[in-house]
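The chain that follows stands alone, in the form predicted alone, written as structure tokens.
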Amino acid sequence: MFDLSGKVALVTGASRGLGRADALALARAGCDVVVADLLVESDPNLEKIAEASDSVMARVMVTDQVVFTERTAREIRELGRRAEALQMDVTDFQMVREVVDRVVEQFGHLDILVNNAGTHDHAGQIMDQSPELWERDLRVNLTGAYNCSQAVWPHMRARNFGRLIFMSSVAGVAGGFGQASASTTSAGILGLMRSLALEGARHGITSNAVVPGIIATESFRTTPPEMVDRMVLRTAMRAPGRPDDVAGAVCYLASDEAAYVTGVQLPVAGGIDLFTF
């Protein structure tokens, strides 16, 4: 549907769920893609950076193998496109600066961030909120979108073209009952992308971002079936969504037929942010 042959996107927790398949819609329609994560299969450490991440989520997908960061690069790669899978901590800005700055010398330019990388593990009301975890979710969900954020600007403020692309969540936008730190640093997404919307304006640079509601991921499968009921009845169209879904209006956002959106925050979202009843 949208044609970005000759671009190049970086992908940012693009193991699995979102960012897979953002990096594989990016790829089918003509990009050239880096594929990014904490996790790569093939690491001999897997397990030590999982369990050091803090991140239930993350040792479950690791234990039950659903890490795919270098198969998606291949499954790229078979499309015809250049791929490449590269280890990288949105938290550790001298990584990420090494990251983009190797992306740009290995295929010549950078033009599509999508900053997908997040936690969303971390449950609870406010008095059983974990202060390590909350800490933890703002480096990696909000801090990390920025270190990412401000790597890839000056080459794409260079060349006079960017498409910055956030996710955020519809408890962001709404809140989310027992989510404080879900919630707080989906709002902060959709502030940090809109003050790049104003900045990169006058450079050619767009910044805007999706915002899922319930998406049937591999972490969505592991929610208990009776909060899975409670959600999809809350939606307005009875169903959780597809990671396609959401790539679809990546693609969107990172095509010329996007040129003239920024500042805008598009929910995916089946209808959970209307008044459903």
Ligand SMILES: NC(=O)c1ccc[n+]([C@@H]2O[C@H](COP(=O)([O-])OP(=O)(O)OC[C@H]3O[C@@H](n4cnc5c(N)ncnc54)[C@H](O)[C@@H]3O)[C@@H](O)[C@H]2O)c1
Second form
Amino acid sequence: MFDLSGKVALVTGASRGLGRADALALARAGCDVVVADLLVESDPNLEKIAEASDSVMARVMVTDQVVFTERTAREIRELGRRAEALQMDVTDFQMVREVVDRVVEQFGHLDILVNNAGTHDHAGQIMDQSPELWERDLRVNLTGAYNCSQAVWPHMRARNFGRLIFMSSVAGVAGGFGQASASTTSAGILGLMRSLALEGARHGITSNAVVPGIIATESFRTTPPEMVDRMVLRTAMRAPGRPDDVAGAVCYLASDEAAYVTGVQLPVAGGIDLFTF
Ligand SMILES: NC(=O)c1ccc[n+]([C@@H]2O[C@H](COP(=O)([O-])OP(=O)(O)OC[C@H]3O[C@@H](n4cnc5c(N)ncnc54)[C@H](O)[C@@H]3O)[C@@H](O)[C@H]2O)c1
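What's the form predicted together with this ligand like, now that we've got the form predicted alone?
Whole complex next, starting from this chain.
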């Protein structure tokens, strides 16, 4: 629908779920895509990395065998685009800078950043939220988005063009029962997104956020089924969204058609954010 030919995108947390769908949709729209995640399936040290990592998610991914970083890049190449699968921990500022510099060197430029990497692996009321998970969520969801945005900024400024797309959440706008850290970081993302919209406007850089409701991705395996049922009942459309619903919004925000759209939070939520009864 949107023509992104000649553009290069970096999608974080793209081995599965929303990130993988975003990467494939951007490629279908003509983009070359760098697919980045904690783990790359072809990595012979997969198990070791997962063991050493403090990420519950990394361990879940290895156990569930849902690491599709390399496969996603392969599928993008089959579409006739350039693609690279890279290991990148968004919390590691130095690693992020190295990856971004490498991408610019290899692809010539970097036009679109989808700040999608996130922790979506636990729910629990405040007394059950450990300080460790709270800290980790801030580090991945907020600091990770800051790290990546900061790393791409000089490259986008130099070309007077950039598209920053953040992944927030309805919980960031409305709050989320049993989701203190998810909700807090999703709200924080909106502040970062708006600040960068203001700072980027004079440099041809737009900054926007997609605000998903409940979208059926692999991470739903870690959400208690009764909680999913309750969320579906609260959704006006009475069904979870598909990853491609979010990917469509990402392609729009990356496109020339959205050139004058900045500082916006775009719900893709089937009406869960509406007053439903
Ligand atoms: N699925 C939903 O219903 C939903 C709703 C609202 C918001 N979101 C947000 O959208 C984003 C993607 O959600 P999802 O459902 O696809 O989740 P997911 O758990 O399936 O995917 C998240 C990806 O991020 C990666 N990741 C985690 N820590 C990382 C790190 N330190 N460095 C790099 N990558 C890392 C994971 O490995 C995983 O591949 C998340 O930020 C999530 O909070 C999802």
